[in-house]
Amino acid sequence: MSSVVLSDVADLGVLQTAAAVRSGKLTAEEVAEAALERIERLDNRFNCFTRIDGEDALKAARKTDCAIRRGDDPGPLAGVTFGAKDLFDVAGETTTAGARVRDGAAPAEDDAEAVAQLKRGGCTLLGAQNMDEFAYGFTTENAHTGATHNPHDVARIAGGSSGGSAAAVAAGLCAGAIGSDTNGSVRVPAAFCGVFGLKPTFGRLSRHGVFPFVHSLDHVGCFARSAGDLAALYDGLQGRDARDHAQADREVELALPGVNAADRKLRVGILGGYFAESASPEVLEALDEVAEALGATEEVELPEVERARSAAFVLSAAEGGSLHLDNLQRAPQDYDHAVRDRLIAGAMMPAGLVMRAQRFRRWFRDAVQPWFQRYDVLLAPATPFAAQPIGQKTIRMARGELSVRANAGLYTQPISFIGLPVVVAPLTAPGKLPLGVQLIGAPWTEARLIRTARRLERDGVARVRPPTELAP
């Protein structure tokens, strides 16, 4: 063991860990041991992990240390610990996607490309993380694996469907994590758990080896406790992969080299109308704080936003229902009932309605794009409310008593519907639940969004605070 106090090791972020391991101040094995000890000690409070790959993690860490001793380059993310939502394939393990119906599925032969990319960069995978069954939900209240508890208040939801990943990062169980975002499944838990989250442009990161939900909407994303760490993970995940037909043939645009810079003449607009009418006062205050920090004063109203959300629901239900039709007919009793009924309804969706949703998607994309000739970044709340109590089914909003599970993604669905990149900037005040603001950009502008988040972090607006639930 080194002279570093190992109780502090798990608190290190992505860049800090990589620098310490590469310089020899820490070994990757020490980092992995500290993370595994912290998971064993704390995860019974949070239920972030559904599988711990402890022996494999230590073996991978020792391999990194051997490379360093030989004088080889261990990778830019050497020793960085991460977790993967349980729909990313890990070689030799069964990818359950949070579902009992997949318990007997064959183990994956290879790692998902996102997992493989981070491993090639020197990262250490700790295990699989909890999620809504088949990624169909915004709460991570799973009938089979249990609810993930928010590290800022264990009586509350972590958000979903990548709730285990966001909560694990917030609780310091891993330095970073990867998840998926179809309708808001990275952005909602990032906001609820008070961490940075990235949903990149549709087609930017490979989805190969990721169990699908809605192929035409699914994105791979990531979580971290700082904007710089988010940039490092994003850079580590990039690369062309012909096995994912959604990937565009574009050059990789690294975010990390410019992460400390800020666009001097950043043009920022505030999404109003639909994006404000159902938000709680606290959410609107957070949005105002970010807008003021970025000098944003002009409000933008996008056309037909509610229709865009409805169309996203149609595509989600129809594609999801079609994907699961055989299992729904064979073993409907094995599904989480909250997911099963929605999938059955989707399987019966008229084809004409799906075609109309796809046509409208093209129209909405064309209607939104001109706004990015005027603005570099558009601001919107990540969620209409803060994390609600576990088990609470509904919440009173401007539109009446509505489902928490369905409406936590009220402000995220219209954005991912047309594949725009988004960074969630967390705002966490002492004694209050975390909130998040979406920084939305034109396609392929992830680096600019991360620089904007870094600017907010530097100015003390975007904040990640240690959860009070971590106290002994």
Second form
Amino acid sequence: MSSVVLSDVADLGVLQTAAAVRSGKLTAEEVAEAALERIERLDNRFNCFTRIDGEDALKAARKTDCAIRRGDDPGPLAGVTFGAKDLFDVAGETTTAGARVRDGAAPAEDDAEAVAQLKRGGCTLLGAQNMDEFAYGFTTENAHTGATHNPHDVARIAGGSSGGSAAAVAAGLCAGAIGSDTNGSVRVPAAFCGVFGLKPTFGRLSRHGVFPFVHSLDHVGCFARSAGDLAALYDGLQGRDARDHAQADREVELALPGVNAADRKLRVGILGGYFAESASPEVLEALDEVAEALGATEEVELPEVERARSAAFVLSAAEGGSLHLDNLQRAPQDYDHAVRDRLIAGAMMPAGLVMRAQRFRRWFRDAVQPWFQRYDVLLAPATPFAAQPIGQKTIRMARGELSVRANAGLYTQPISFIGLPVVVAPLTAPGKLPLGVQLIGAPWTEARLIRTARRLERDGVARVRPPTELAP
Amino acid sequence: MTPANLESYAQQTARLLEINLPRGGAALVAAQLEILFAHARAFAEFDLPPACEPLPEYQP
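Let me have the form predicted in complex with its partner chain next, following on from the form predicted on its own.
Let's see the whole complex now, leading with the same chain.
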């Protein structure tokens, strides 16, 4: 494997692209053409995209260019290319959610709010991206659409369930991407593919037009190749949308304007106990590197984390099973059997246990909240291990031989269970597989977390490297 | 529950839910149920205060 230096227009990030297009140095059409050419040339290696909206992308880009020629404001993200996990509605297209059982479903009438917001900001949508079937998994090994291959080693998984989105950003097929995170589906692939990922506070971003997995836990998130790019995308996704009943009534709190500001006396704790028990040595080294860079020395042991993860596990299966009951009755054979069996088992969980999981969630939230009076940021590994080979079902961990598909989210699941915001800072080094560290904050502190990621980036700790698999 | 009991639970509950399990499907679902019930035990045995209600509209 040999490294290549990314050098063409498609290598530009979110902020670089927007600046070039807004200033007239590049047209949005040139940017879209470059991205589409790269997808055409490279995506047969990675399988990031399940649908490429080439004509629509070029049409949208030309519209942006026309606006600029007219002297209109094309939006802060003018010409920025992005992809959307194939569970975001795109008007006129069928939202597959990575599932055969959705074949023949009616095309969406409107764009999902997240897609619409980025388009309104001037972005160019390139297409739909691969995922685990119905977002139920951490590997993006989809029985119907195939596995997404990790750009840092195509023999390995990209992580999931938003694997196509993370891998596409890592491979430079788009400047940014949007995904969803119920139990870790942004954070796990961000770590495995070595890109920045954001799972905001539960209720921050609109989920309208996003095919659900677990209503109680679903979040919209995003991926980018720099902390500044992540801030720009996140800002573009913010805004009140009454159509998502779970969305909180919060003002927009922009992250980009202060992304380079220094947080004096940032108080950072390191999550120990559960979060260290099953981690591989290289994961713990990565965590140490981040902790040292942020001056963190104190270890924090949150109470009952393992039970929280278990409650999230049961809640996901039960709500997911309930959501899919009609299709499980009608066409169980159309599901990937690994997903089908989990959903059916989830549908069979007694209501008393599901309610108990919801009650436990309240208890856990109340038990964790006080720690944020003492710390601004808590650190934890994003995953217990680096990306595993495609097709590998299990991995030897401290607790025994465990399923990769179910356990890559061991460290993400307890955090999303109580809706805390998280930024994944990627740690990449030549000859090594990427890893990620979760920067976890109190509710609504996304901007501070992105600033912290930017600080790590500035200090050379967090970084995105060109994937070794991009050699021609 | 034993594996046989779980398989029986899977078969009976599938009938109640009107899901046609394929041949051998009950055993596969039972394997998943075993994992889920193990997780459920982990939090169900925790002594929650009676006042700890589920949040109807979860807010972090």
